[in-house]
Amino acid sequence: MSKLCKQAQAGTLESSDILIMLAPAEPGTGIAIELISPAINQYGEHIEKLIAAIIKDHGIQDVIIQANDKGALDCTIDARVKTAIARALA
């Protein structure tokens, strides 16, 4: 299980982009996501769910995320959820 020590961020608001901000939680509230996404209706429930896979298999379990998506693909997502985990580590 990992926790997360500070606040971070990684990408951009440019376009085909994803802007992901963690903060640390208070334990036992789990993992909170707050998406802005043009495509929130076709895509929103999936990059969800993605983010909160990449999250769980870094074993956290209490964290805040707002993402602001801008058309990114799942491996940008994956690059910019794993950069800020792990800045947020650090």
Given for the second form:
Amino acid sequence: MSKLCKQAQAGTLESSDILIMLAPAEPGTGIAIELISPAINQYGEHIEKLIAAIIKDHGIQDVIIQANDKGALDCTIDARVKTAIARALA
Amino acid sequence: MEKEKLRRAMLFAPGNNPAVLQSAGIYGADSLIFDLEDAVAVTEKDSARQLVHNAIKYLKYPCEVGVRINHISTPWGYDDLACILAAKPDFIRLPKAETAEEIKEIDEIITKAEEKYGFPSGSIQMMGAVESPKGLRNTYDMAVASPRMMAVAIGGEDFVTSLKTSKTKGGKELFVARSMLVLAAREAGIQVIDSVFSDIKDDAGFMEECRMIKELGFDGKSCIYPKQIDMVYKVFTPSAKEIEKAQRVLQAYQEALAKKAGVISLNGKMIDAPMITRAERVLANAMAAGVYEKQSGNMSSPKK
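Since the one above is the form predicted alone, can you give the form predicted together with the partner chain too?
Now the full complex is given, and it begins with the chain already shown.
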């Protein structure tokens, strides 16, 4: 199990990118995701599942995530979440 | 005539820009270079290398894709290699290359990565960019330091800065360096790529520089704007006239061989061995560029 040491963010608000912000949360909070996306009706559930899966893969159980999507592909979301995690764990 | 790998236009793309990385393949460049060095702010080196890793691993590109890493003497170089090699780029471009030892060290790191990830041995190539007098002096040694080395390049802006001058339109300040680079690359048997041209508005100046470096012997040019790609191809792809001349030279050569003639001539001019070599190279380049078909000897409509 990994515990975030601090708040961290990765990505930008440019087109095709996503801004991911992570904050440590109290035990029991779980993975709380607040997503803003122009494609939230079409892909909102997919994006949230993708972010949650990456977070779980890193052994993180409690975290608050703000994600501001600007039309990012999965590989971009993956990269930004992983970078944000690495920064929050550092 | 073997189909030589063309590297006429090598297009740089900034490594921390998802939109650019996604669209980089549509412009028809012979090679893409995703940049982790000068195009990425020091605060975003980590995010750029993860993004470039994912782009190479998950997106499909129609051409070879390399990565310009940060030099291994910086705080980011080794991390760049560790992250990027796992995605299997086609090549690593080392900026500010100065010694054969650097090339050998990176070669060893790539060898270990190929073993670790089960990639074919030698499948990840290297190129080094000369950006200082020391690097220029050691170009040949770097070029032969690893069988992975497929090209050397010149980083013009840094090079002229180290000379305490600046780039001019005629490029006389880079003339000696460019020529020395071509000589070293040819002795080593690898390709040689010219520096970027940063004035996006000066198309005439860009074309002039392309013609000049082709005459010097360069194989291609680094590009930073997609619109420069077609201009490079206009200069580097053999014209219909050049192809026809090469065909006539080779035909005369074949006829002379059949007749066992000692002296070969075409339209009253003697044809010697270097002319035959050049003609073969023109047709090989035309074939590789898709404007000439070997079987039929016909010229096809150029893609570019």
